[in-house]
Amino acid sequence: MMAMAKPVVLLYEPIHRDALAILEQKAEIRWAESLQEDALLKQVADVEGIIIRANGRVSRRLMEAAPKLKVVGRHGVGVETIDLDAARDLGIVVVNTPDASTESVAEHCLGLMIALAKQIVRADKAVRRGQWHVRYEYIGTELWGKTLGLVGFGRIGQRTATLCHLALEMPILYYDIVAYPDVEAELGAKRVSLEDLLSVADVVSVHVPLLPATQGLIGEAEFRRMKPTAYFINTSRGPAVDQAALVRALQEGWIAGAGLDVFDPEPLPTDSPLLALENVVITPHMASHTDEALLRMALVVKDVIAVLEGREPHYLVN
């Protein structure tokens, strides 16, 4: 008997080798030649599964061009680049990995806070220039006992709160449309309005998904409300912040500094004024890029395979 052909799964970008090996056993892997929609349209006629990372989109037009498509897997959490309405209309399952990056992003967030408070990056650059005397000029601050304000209190926000509260005894404030009384009791966290959080917090950290309601959530009025000694951290989505307002806030001293992993647009242009500011620590959207988290995100292949085999996935988005 002839062996049945494996279903074709289109990968937009490379994934962890261990997960790729699992997928290869069950599917024929096809790599995207380009993430431009017109190019993708030429590759999806026989595709039954798609795995997308942070780049590119899975639009209605693309889904309609793929009559065999059964499942779209998001390597990560955010699904704003997948047309969920179209997937629903066409009976296409969408899966993701909601827990995969929690620890890595929370640790990265804490790392940005420490780098800012201790002026680590600025000092490193100075020492490499032979300026040892900066040890008398670059005076840092302690995070111990400072108030942490979390804008968005989902998995990553809560894990960041736990790290900061247990390690540094930081009081926790949070702003979210959902209340988390169990976490409030565990950490002594307090749910407050966004205005109150911004006025009180010594560190403000953003942890929101990109939705119409969160687009430009933090703008000029919000930065002006913050303390001039406060630090601002964003490891969620660039468009949640008015980047021009952030630049002004940093240039004019409305806030003390910022730790940024996400931007609008990405990649960050080489002429961005953020790059000229010493009170900013910048990383290239890599908070979730640890070997452990990349493997956990890549294991979305298990749910993709489950759907292709007619089984129930673990992490169903729609």
The other form holds:
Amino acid sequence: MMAMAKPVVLLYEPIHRDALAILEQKAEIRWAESLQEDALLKQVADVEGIIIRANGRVSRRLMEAAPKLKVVGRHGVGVETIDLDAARDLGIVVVNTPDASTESVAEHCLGLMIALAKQIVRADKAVRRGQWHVRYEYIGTELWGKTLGLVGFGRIGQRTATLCHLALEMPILYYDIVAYPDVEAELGAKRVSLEDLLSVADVVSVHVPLLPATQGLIGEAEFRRMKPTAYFINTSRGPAVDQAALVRALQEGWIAGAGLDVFDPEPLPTDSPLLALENVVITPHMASHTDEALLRMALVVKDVIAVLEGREPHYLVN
Ligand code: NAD
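To complete the pair, please output the form predicted together with nicotinamide-adenine-dinucleotide (NAD); the form predicted on its own was given just before.
Let us now look at the entire complex, which starts with that chain.
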């Protein structure tokens, strides 16, 4: 008897080796030769599953060119690169890993806050230039007891709140379209308007998904409302912030500094004015890049296999 052919799964980018080994048992792996749509179109005619990370898109045109496609797995949370309307119209299941990176991103946020408040990156660079004396110039601030304002209070916002509240006794304010009374009670957090949050918080950290309603949510008016001593953190999505307004806020001292993991566009162009600013700490969209989170995200393969085998996935997006 002929063995049944394994379904073909197209991977846009490499994933954690342990998850790849699980997928290899159940599927024939195909690697994307390029993430340009025209190139992808040539690779999907017989594909039954696609796994996408942060880069590339799964467009309607691509899904229409893949008549056997049953499932798109997002290694990570944000699904703005997948045409969800087209997936629904074509009966394609979309799965992701919503809990996988929460801890890593929240810890990264705390890291950016501490790096800014204690001027760690700036001091490191100065010492390497032989400027030991900056210890008298770079005077930091403590975070203990300072107010944290979270714009978006879902998984990552809440975990960041917990870390900052437990470790540094920071009072928590949040702005969200949804109320979370249980967490309010647990952390003594207060739900406030965006305006109030911006004018009171010592650290403002953004954790909204990228949606039409959140595009440019933090712009010039919002930065002008913040305290000149406040730090701004963005680990969500670059376009949630008006980056030109952020640059002016930093250059002109409307705020004290920024810790940024996400940008608009990415990669951040090498001539970006952000790179010339000393009061900015920059990481290249890597808040979730820990070994632990990368494995949890790569385990999206389990849900991809579940759908291919006709079982219910754990984390259904659509
Ligand atoms: P989540 O869905 O758990 O939480 C998002 C919160 O934002 C929800 O409480 C929701 O009600 C709120 N929200 C939605 N629209 C809003 C609006 N218009 N105004 C105010 N609040 C609104 O998401 P999460 O898992 O906490 O992820 C948060 C962000 O972090 C997302 O943008 C995600 O893409 C990003 N992320 C970044 C990385 C990274 O590597 N930097 C990794 C994972 C996630």
